[in-house]
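Below sits a lone chain in structure tokens, taken as the form predicted alone.
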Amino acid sequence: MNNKTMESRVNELLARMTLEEKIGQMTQISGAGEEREELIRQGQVGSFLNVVDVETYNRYQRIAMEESRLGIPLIMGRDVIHGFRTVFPIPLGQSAAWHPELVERAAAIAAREASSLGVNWTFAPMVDVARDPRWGRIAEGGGEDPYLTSQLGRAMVRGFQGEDLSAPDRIAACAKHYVGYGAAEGGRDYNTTLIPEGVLRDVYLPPFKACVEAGAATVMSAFNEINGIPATGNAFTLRQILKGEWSFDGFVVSDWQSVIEMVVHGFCADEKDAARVAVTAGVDMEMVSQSYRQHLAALVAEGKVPLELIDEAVRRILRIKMRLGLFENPYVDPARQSVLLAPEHLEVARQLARESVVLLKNEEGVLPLSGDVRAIAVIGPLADAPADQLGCWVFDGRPEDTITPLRALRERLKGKADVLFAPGLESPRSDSRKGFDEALEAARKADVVLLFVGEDAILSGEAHCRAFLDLPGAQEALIEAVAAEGKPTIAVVMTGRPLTLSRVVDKVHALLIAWHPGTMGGPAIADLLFGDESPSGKLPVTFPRAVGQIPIYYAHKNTGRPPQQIDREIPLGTPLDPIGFFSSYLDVEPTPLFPFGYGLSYTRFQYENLRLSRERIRLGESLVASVDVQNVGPVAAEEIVQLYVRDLVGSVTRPVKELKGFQRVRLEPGERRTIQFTLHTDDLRFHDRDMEFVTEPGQFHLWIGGSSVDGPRASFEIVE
């Protein structure tokens, strides 16, 4: 169906609807029950949450199609955040893979599985840029960088929706949470955000724009307020930017009861006022709360909400239902459930988990493990924790499907080596040390120790924020006790966020960040430990040395007195003679523990001969940056080659570095390859003090390397 025909059908249907039926399309409710069926018959509901049962789904759709007056199908939403029955790494882990094509494949698999049970709309991707790891929902997004998060968001939208949204194995995407939710004060969920418009447009909005450009069917308004105005009642972000400047023609859904929460914010007097504010601002569908159904008709009758706004909202909702093909194909074939946990799905989950793991330390090449190891001690509360391994926001994955590291290692080493298991702690948050003796005995008998530590899944996700980012419970004490046995010790950290690992990193020989890796995390980790593949993940977010450094991120501004690489000491100067007065702390280094983009390999990559096709270009032109990358180590491996740029002088100050491109490259031992990036002057645009989106002439630095802190540098100039 072409767009002209679709719009004609939408308008024809809209003209036949009563006001109550229109408001029904703008209403989403959660759960099942007989009373819901009557609402469907009356045309008073347009969408359901969390109906994940083919029989119930088909029954509800049949009532909507055959027993309601107009036969408008329902759209069924579900949080399919990082997989459905096959669970992939948490999105932060997927971002660590820096592999958009693989992320797209994972989202397509999630859509295939979810759609087989009647889900045709997911509330993903979450593309909130997050620079405070205390925030529990950092686990659900792409990390601290708008460019990388944009790539992840685009990939997920393409994966969920495909080329044809009406295909039976595709579902509608929803970019969330619009906007600025990741900037919540103090990393506390739902909290206030204060974001200058230039920062909003340059940091927090680009991933949403990328999703819109990729064709995202829907967008979700956020819980937070932005500079005093709740996101769900923010006409500037919803109507002016999203629907106006970006020409978004899908629909906006509120977050769970975020419409009526504007009363609690102190922005609306009551729920009726909240309904007026939300629909006026541009929220087309209300999730769970019922202020639209209860008050919009009266608001229209009173002249407080123009009927045109109702018609616009309903038109958007009907448009997406038609694009999904629900009018022609509203039902699900129960036989399609056979796609769950298909072998090819599990293989993609294993590959994505493997590529998401980041190697942060490998002292004396202790990894990969050699084939002559005869006894391995597997210690730690997350070695065999199938539910925790899945991570947060998992509703449909099952622990019994999970292959844990312990299980994977036992299967791999059966008949070859002894696997001595001692959890040491009952759970990651346990303070009891009664299991230490057993763990130490296992370490003494082993040739090598594998420590599986980190956060249990419940410590991350919505409303799960942390003031301290150390390993919880007695895990640090367990690591210290085991390391004191003197055996080669490898720590594998499963986590939903960056942790402060300063007291851990020096006690172990190797350190891997595995995030919460999903269903196939165990085999993926085993693949890496034994060198079937080299780790290739890179950090999508900075790891601080201490909580007191937060916020700490690579694309910071420089200040007039940037930190200096000097010994930490109290400055000797005074305000009258400010010797040694820099922007830093007295009691912690100014640098992070591990920087953005960092990640080691079992080989080494050497970057040489950075060159630019042109050192002087005009506005509107491009240059090509080339660098020679050579694998100078012993094994074949993949490297993520990263391009960074700095605008040295701007009409508003610019970050010290910004990611502008990356490529995943596989090199054999000794192989050298020239990697090229094309950089257009439009790639360097930002919003100036007048909020014009411009590239300003001037001097620039450019780096290509393996992280945000290394690689050769070149310079170029843009002229008018």
Given for the second form:
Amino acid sequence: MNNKTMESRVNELLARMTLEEKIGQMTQISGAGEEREELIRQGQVGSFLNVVDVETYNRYQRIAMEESRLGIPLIMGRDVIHGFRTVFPIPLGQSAAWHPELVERAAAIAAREASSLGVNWTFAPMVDVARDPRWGRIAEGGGEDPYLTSQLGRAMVRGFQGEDLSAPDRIAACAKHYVGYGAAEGGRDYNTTLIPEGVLRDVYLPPFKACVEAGAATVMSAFNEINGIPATGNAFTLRQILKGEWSFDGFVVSDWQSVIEMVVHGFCADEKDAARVAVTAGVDMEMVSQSYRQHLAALVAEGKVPLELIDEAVRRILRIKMRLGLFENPYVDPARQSVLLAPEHLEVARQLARESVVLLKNEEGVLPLSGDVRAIAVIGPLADAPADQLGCWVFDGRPEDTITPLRALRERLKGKADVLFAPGLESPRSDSRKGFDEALEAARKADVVLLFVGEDAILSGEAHCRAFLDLPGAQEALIEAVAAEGKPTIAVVMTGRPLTLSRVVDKVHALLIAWHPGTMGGPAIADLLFGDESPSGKLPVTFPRAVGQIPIYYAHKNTGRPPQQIDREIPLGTPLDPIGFFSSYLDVEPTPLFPFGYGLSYTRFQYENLRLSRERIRLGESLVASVDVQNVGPVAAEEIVQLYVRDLVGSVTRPVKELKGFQRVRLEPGERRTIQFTLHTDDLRFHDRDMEFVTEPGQFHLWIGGSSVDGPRASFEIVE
Ligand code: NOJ
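Switch from the form predicted alone to the form predicted in complex with 1-deoxynojirimycin and print that structure.
First the chain shown before, then all remaining chains and molecules of the complex.
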């Protein structure tokens, strides 16, 4: 069906709807239940979330299609955040793979599996830029950088929706949480955000724009307020920017009760007022709370909400239902469930988990493990924790489908080496040391020690924020005790966020960040430990040394007194002694523990001969930056080649570095390849004081390297 035919079908249908039926379309209810059926029959509900069994789905759909007056199908939403039955790494881990094509394949698999149970809409991707690891929801997004998060979001939208949204194995995406949610003060969920418009437009909005450009069918309005205006009642962000400037033609759903929470925010007097504010701002569908159903008709009758606003909202919702093909194919064939956990799904989950792992330390090449180890001690509360390794926001994945590192290692080493398992701690948060002796004994008997430590899944995700970011419980003590046995010791950290690992790093020979790696985490980690593949993930977010450094991110401003190392003793009793007047802390180094973009490999890559096709370009032109990357180590491996730029002088100060491109490349030992990036002057745009989106002529630096702190530098100039 072409667009014109669809629009006239939407309009014809709209013309036949009563006001109550229109408001019904704008109403979303959670879960199944007896009384729901009558609401569907009456046309008083247009959408459900969390109905995920085919029988109920088909029954509800049949009532909507055959027993409601106009036969409008329901749209069924679900949080399919990082997989469905096959669970992929948490989104932050997927971001660490810097591999959008693979992320797209994973999202397509999630869509195939979810749609087989009647889910036709996922509340994903989450593209909230997050620069505060205390925030539990940092796990759900792409990390601290707008460019990388945009790539991740775009890949997920494409994967969920495909080329043709009406295909039975595709589902509608929802870019969330619009907008600024990740900027919660103090990293405390739902907290206030204060975001200057330029920062909103340059940092927080771009990933949403990327999703809209990729065709995202829906957008979710966030819980937070932005500069005093709740995101769910924010006409500036919703109506002016999203629907106006970006011409978004899908629909906006509120977050869970975020419409009526505007009363609690102190922004609306009561729920009726909240309904008016939300619909006026541009929220088309209300999730869970029922203020639209209860008050919109009266608000229209009183002339407080123009009917055109209701019509516009319904038009958007019907449009997406049509694009999904729900009018033609509302039902799901139960036989389709055979796709769940298909071998190729598990293979992609394994590859993505493998590529998401970041190697942060590998002293004396302790990894990969040699094939002739005879006894391996497997220690730590996350070695065999199938539910925890799935991570937060897993509704449909199951621990029993999950392969833990312990299981994977046992299978792999059967008949070849002993696997001595002693968790040491019952859970990651346990303080009891009663399991330590057993763990130490295992370490003594082993040639090598693998420590699986980190956070349990419940410590990240919505409303699960932390003020301390150390390994919880007695894990540091366990590591210290085990390391004292003097065996080669490798720590694998499963986590939903960056942790402060300063005290851990020095005690172990190797350190891997595996995030919460999902269903196939165990085999993926084993593949890396034994060198079937080299680790290739890179940090999508900065790892601080201490919580007090937060917010700490690579694309910061320079200040007038940039941070410096303060390495002298701090004198006693002399105020204003010149320790130096720098933007530093007295008690921690100015640098992060591990910077954005960082990650080691079993080989080494050398970057040389950075050159630019032109060192002077005009506005509107491009240059090509090339660098020779050589694998100078012993094994074939993949590297993420990263391009960063600095705009030296701006009418508004510019970050010290900004990621502008990356490529994942595979190089054999000794292989040297020229990697090229094309940079257009439009890639350097930012919002100036008048909110014009401009590239300002002047001098720029450009780096290509393997992290945000490495690689050769070149300079170029842009002239008018
Ligand atoms: C609240 C969360 O903020 C949102 O991300 C999620 O999609 C909805 N609940 C629905 O579960």
